[in-house]
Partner chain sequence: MNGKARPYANYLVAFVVGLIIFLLTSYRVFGGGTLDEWMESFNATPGAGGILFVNALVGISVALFVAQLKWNALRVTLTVVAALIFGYFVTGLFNLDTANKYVQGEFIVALQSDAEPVDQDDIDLQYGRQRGGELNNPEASDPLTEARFTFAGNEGDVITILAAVANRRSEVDLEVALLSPDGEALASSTSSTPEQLEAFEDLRSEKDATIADFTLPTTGVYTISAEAEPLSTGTIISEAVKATNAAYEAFLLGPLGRPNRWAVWIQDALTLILVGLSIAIVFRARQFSLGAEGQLYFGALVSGAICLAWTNLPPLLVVPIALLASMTAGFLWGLLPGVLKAYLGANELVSTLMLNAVAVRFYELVLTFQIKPPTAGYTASAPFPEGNILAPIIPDTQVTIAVFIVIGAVIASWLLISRTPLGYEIRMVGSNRKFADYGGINSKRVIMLSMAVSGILAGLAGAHLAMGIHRMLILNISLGLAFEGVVVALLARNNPLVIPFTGLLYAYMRAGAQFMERDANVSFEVVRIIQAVIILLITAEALATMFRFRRARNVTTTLDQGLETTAAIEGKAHV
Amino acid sequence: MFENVIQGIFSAAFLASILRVTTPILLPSLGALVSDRAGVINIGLEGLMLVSAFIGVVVSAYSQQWFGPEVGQAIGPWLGLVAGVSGSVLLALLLGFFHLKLKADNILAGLALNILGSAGTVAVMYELTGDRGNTSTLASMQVPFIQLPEFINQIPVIGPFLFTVFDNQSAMTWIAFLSVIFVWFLLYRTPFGFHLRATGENPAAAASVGIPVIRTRYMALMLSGVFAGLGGIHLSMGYLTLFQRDMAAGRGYIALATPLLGGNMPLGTAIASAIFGFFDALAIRIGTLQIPSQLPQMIPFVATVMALVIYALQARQVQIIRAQRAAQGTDFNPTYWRVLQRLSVLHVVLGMIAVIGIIVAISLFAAPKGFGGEAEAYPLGLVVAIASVILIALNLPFISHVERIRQRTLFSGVATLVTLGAYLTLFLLLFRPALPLAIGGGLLLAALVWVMLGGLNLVRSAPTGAQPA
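How about the structure of this chain only, in the form predicted on its own?
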């Protein structure tokens, strides 16, 4: 069973599931990005998603009574979507009223909205259905699914793969990824986007040239409410037809981190959301094993913590490189330090993957039955733990002190080859080649990555005047 799960991860169906579970992370993340760029953080995304999800289900269910079965079936999903998003926007405006008008603390006001969304939906749900868990007694509807033309499946080589990934995806998934383009255009190709970014970067300067700061922030919060509402609709009407208590399950909080990890850019936010979607889909896939449900459920949140650690480490390393730039003046070699920064990112990522190995080892020891029994799980867990500790030790010197990459460039290269080579070897073994061939291929690919990132140039041309930070 464990082998089947691993093989299922490397498939078009798994990629399709990543798109599906990325949607309720990406949509509120775009909302967080818009509000962040305006200088007003929307902490209440979790509550907004819950309220939208609940209102959408209720309105879509009752629309069949209001307009009759035929008309209700046709307009119910879209009426629920509009109602749910409208409720989310109203709550976002309420947050703006408390923070921008009454000068309440933005964090506390956002947390209050999250509590209101969690408790309020349960209270109203109990009044309507007599159930505090879900709305299964309401005949709610789904947002339609998009079917691809059959000729795509007939395209040689890539056709079946693309068809499996994108066919029969919810319209909300298409809306989510098209919204990335919309947000990019809004922020960087419209006067409103310029005003919004100016408001967030320097509100005093923006006000001095006539930009209405308060109004712009209200509009940013409204857009944030729209995207959070769409994310909530996907949860309750994308693939399900009911609302469950606290079904946002922390996605609103994860959405607060993704813009930071994506460099506060729409495309970067989408990539960061897809990474979280991968871990979410991975948790679902691993959940088919006979292990405690708490282990796979914690994977997305562990990924969030690790991502924030990566962000903090990278921010520190950028500061070090900027200090070097200031110290060296005209002798500063930007190409050299760009290579150094890329290699430092690689060491951070390799170290974090090894941390995942530690978590896997703990899981093997904690729930051996899900991995073939104690006879198989314990030795494998011990091997994974020891290997992970060694790989962390190899990369830790270059994570804690980025300048060591240039002081010990060859050692950095060896650490990269060993660590990345081990990961790539494990990946190649999934395709069942001979062990020596997998090892050789893994090391060769690792060397190629190191060279492409500039490691060979780093060995050849250390800049003059580069002193340890």
Contents of the next structure:
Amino acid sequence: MFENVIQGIFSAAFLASILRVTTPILLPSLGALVSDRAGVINIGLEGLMLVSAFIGVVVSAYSQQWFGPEVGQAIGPWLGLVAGVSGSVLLALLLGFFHLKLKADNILAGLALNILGSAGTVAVMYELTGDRGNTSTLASMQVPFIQLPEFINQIPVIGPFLFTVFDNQSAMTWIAFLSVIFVWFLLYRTPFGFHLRATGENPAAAASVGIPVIRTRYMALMLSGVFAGLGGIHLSMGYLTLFQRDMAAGRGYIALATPLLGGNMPLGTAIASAIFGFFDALAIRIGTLQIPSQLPQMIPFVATVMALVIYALQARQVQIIRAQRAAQGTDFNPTYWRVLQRLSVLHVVLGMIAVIGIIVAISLFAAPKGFGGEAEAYPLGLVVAIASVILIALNLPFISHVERIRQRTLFSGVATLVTLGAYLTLFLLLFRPALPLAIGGGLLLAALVWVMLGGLNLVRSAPTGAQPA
Amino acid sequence: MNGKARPYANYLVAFVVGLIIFLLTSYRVFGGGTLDEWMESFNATPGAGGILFVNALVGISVALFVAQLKWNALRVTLTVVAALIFGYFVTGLFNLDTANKYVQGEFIVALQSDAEPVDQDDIDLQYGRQRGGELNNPEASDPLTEARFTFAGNEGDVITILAAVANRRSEVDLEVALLSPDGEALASSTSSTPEQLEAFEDLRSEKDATIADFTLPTTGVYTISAEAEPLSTGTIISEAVKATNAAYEAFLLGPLGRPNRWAVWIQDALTLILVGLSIAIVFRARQFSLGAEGQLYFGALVSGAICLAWTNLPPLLVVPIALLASMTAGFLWGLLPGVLKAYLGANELVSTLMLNAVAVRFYELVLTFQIKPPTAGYTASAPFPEGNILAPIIPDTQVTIAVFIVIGAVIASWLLISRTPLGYEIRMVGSNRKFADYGGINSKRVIMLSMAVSGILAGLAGAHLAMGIHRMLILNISLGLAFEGVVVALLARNNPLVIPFTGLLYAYMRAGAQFMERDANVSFEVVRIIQAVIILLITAEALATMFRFRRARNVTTTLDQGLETTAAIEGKAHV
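Output block for the form predicted together with its partner chain, input the form predicted on its own:
All chains and molecules follow, beginning with the one already shown.
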């Protein structure tokens, strides 16, 4: 059972499925990124996705009626795509109108948009099909899949791997990853992107140098509408050929968190989305094991909260370090502090992962019958809980106060070693080696990571400058 | 604004409006009619006194709304009316196909004559026979738009052709034509006269078509063509308006139709008031937390687990403990995003939405694997033991002692917001966090507590759903109630004393939408569309200025608004 999952996770097919489930997170994330950078948070992504997904399905289904079966088959998906994205952009414009013109709060107006998208699609669906659940009675179409040329399979060594990963992916997946490049180019290589970023950084300053703030924000919202719309199309026309009620399933909200996690950069956003894609794909895989499906389903949401926390903590640590730099002046040792920062982020991540252990333990205690009865679940829960608490306690001192890593280098090193070692040991255990081997390997790998991040550097060089106030 | 100059006028208006609402609701809910009929119905209804009592509370809520919001009450009312009108048009759009019943349906064509029937191989009809079919069936892949039947006739035969609906369900409006053997139209008809209705029993209404006593000019094979009369735009619109009016009548008056429908309204309002209070408290601190949903799930889960487990203890002990436990659960689940926001700066909107999803999964996990009896066919707990529920104050309804809990919650929230140090700090942080910090308020603690305290009320709402309404734990015990709470809180301008009214108002619309779906087959989602429109209209600050024309002359006010706008832009840039 476990072996299957493990083999699954390390296969090209799994990578392909990550790409697939990343697409509907990545596209709205890019939308969120663009609007964030323009200083107008677009909460309405979820609603935009739903509207676009629904319009796409309806238009593609009816295009066969309108243009005859042959022409309809050929242009239907693209017509659906264009119509869906247009609908999404129009709604984004509505948000812009209410926020920018009528001065409505953009968060509440965005919420209204989400309600409108969710309710409007269900209401129209009920009118069209008499069903409030999905549109399976409509013969809607799919965006075509892209087949790779066969020669890629012939490339030695990596050929077959690449072929499995990238062949037969939906056109929407390609569009999504090309969009990352497009957004990067737009933001950093065009005058419009410069205006957009300036508008987001400081609207007053931007306005004072003649940048049309309002118009730029309208454009940003429309762009976010385009990306959310594409994401919606992927949901209903990428792999499925139907629209389901509320099928965005929170992706529009997750998309609000990914740019934060990705440092508000296109590439970072893509990586953050891929992390969510990984969790999503993992949840689908784990779903085949004998554990309640709700548990893996929680992971992406818990991960989002963690991402927010990690982002916030990291931002705070950067602030502390900046304060140090200001205080120490020329004495400031940048390499040394960079190591500190890296290690502190590591502490945050390690502590956060242990939180999952707490959730697992609570689930074990709350619903032992779901995990093979109380006799099995309670002891397991106890062990998991104690271990998680210890691991969190080990890392906690260094999460909120970066400078403690410097004051107690040894403690920090041990904490990292134990926590990371524990995770890696658990991970290695999945491959069923002997226990000592797993522990040894785990600790070794952990030590390696610590050294690679510059832990030795910290031990060697004595801290310079005054103690922080 | 006016209230300052003439405070008593305001209270008088509030009292009168409240009294009118009390009288109207009490009149309608017992079926209206003359006073005697009303008294009879009143005496026949069990728990009628309780209904009057709750209606009095409704009246008080309305009076509070008018007294608290003053001129803004007008704005709120207008907003709701505007949204309702918008909803009317949406419903109308959905009803545009109502007139289709006149072009689709089952029909028969009957051919009558006293002459000798002519039998031939390739004909469809003979004298004295009838054929039928279904026109324009929307589900058919190739729907029948025009039916053609052939028959053979001799010169001089006097025939009568009837085209009529086939059964009661069909309402198709038919027209019929007789074509000569060379395809020429000989006669046609779109309707029947009252005399023909008398004479031929196949005819059901004047919309059916009759060609009576037609003498065939030659011998040969004739064709009868039957089709639906084309719809005129006027018919389409008038039918849509008629259907929409019927739907809106169900929507606007449905909840007051009968005492049990009235109870649906009140019990939903109790939940919404609790959720609305919860949202109002966090909104007061200017935190866009939507954690109410998750807190509600935890409140329901904890109270449900206690009610199910403690069957041996006296209910007088169990029920309060279950309520307290649900409040604690809500508090803790609200504390979590509160800490994350206050001390770590994690965006509360995203974090609460994610924590909601986690809470729902956790609820499902525990319910499915732990609480559900193994024999149960669907995912729900066993019904709570008889005593361990909130006792109804009106027999056979789910209007329970939760009424008093809600009154307590409203008063407590009001006291908290306007009469306690914490409330003062919440308001200060909400209006200007930097200024609050400067004034020595620990804004982090305040933000954390505002989210946790709001969780108490949401947890209570969960307990009310579990112990008051469903009396068991079910899957999807709440579908997006937090969003409904946003409307309730926004309409009330986050004022706890106004929330009973806005909760009742919105619950009234929700109940009405249920009855509209049941009675008029218009999707329930119309009410959520109305909800979205209300949020958009109520948050559109620029619209509000229309109601501030009196203050617009005041220069300082204009200046204030300018500063506010600048502050808003700056604030948003750093979100």
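Numbering follows the first chain given and starts at 1. We call the rigid core whatever largest set of C-alpha positions still superposes within 1.5 Å between the two forms. Just so we're clear, the structure is a prediction, and the values are computed from it rather than from any experiment.
Relative to the superposed core, Val143 undergoes a C-alpha shift smaller than 2 Å between the two forms.
Taking 2 Å as the criterion, Gly442 counts as shifted between the two forms: its C-alpha moves by at least this amount when the rigid core is aligned.
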